[in-house]
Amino acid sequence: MEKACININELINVFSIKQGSIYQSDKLNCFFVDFGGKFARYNCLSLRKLKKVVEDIDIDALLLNTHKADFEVVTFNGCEHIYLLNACEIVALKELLQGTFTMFKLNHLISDCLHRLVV
């Protein structure tokens, strides 16, 4: 849905994988997570939190625990988007996150390089 309300050429694509993208809008100062069929807002805070609570998940004893589904919801407090994934998109989430972040890092250093220090 909120993909009709922003305009898609404003969004930088911070990084890619097969199965989804994150994008940051400089405009809104937010990120759009695109993954699992939904296009979701996040802010700095929640995308951080949304990577810690993936980073949390024990996969392996989510495929040898054989009481559950192999499925695991992934949300937390304050969020207004709810995944329901299995192991292999949760590893894919993970890489997806864990990638954006380190295309911040390397965007930090760039930043402080081009545009902070004076010469």
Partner chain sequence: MKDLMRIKSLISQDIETLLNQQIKKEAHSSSLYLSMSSWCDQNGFDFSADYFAKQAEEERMHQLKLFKYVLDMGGNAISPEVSGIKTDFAGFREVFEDALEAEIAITQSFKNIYAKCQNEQDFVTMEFLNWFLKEQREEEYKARRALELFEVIGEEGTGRWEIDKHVNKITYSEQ
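For comparison with the form predicted together with its partner chain, kindly provide the form predicted alone.
We keep it simple here and write out only the one chain, dropping partners and molecules.
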């Protein structure tokens, strides 16, 4: 998906690092991952699956295996997006996804606290 097709003013930046960002679209009820030169659309379940796949990659084994290149194909069943990432990019994507889900939890905690104060 091209960035030009999306009105950037309608997107909420959930979390960003130097290598990429994750945006939320309330209008389209989805998330956009801007990483590795790709701007990809995910629903909530797919974003969770992407996080699980990335977290399951063993970086140490990837770097220590001398019989294999230090690249990993990142995808999962039902996903139309494929990433070919080196070890540093995998670490960055892992950081981006962990930060995003931390922001989701933080937002939920703040909302819960505010709701308790009102009630």
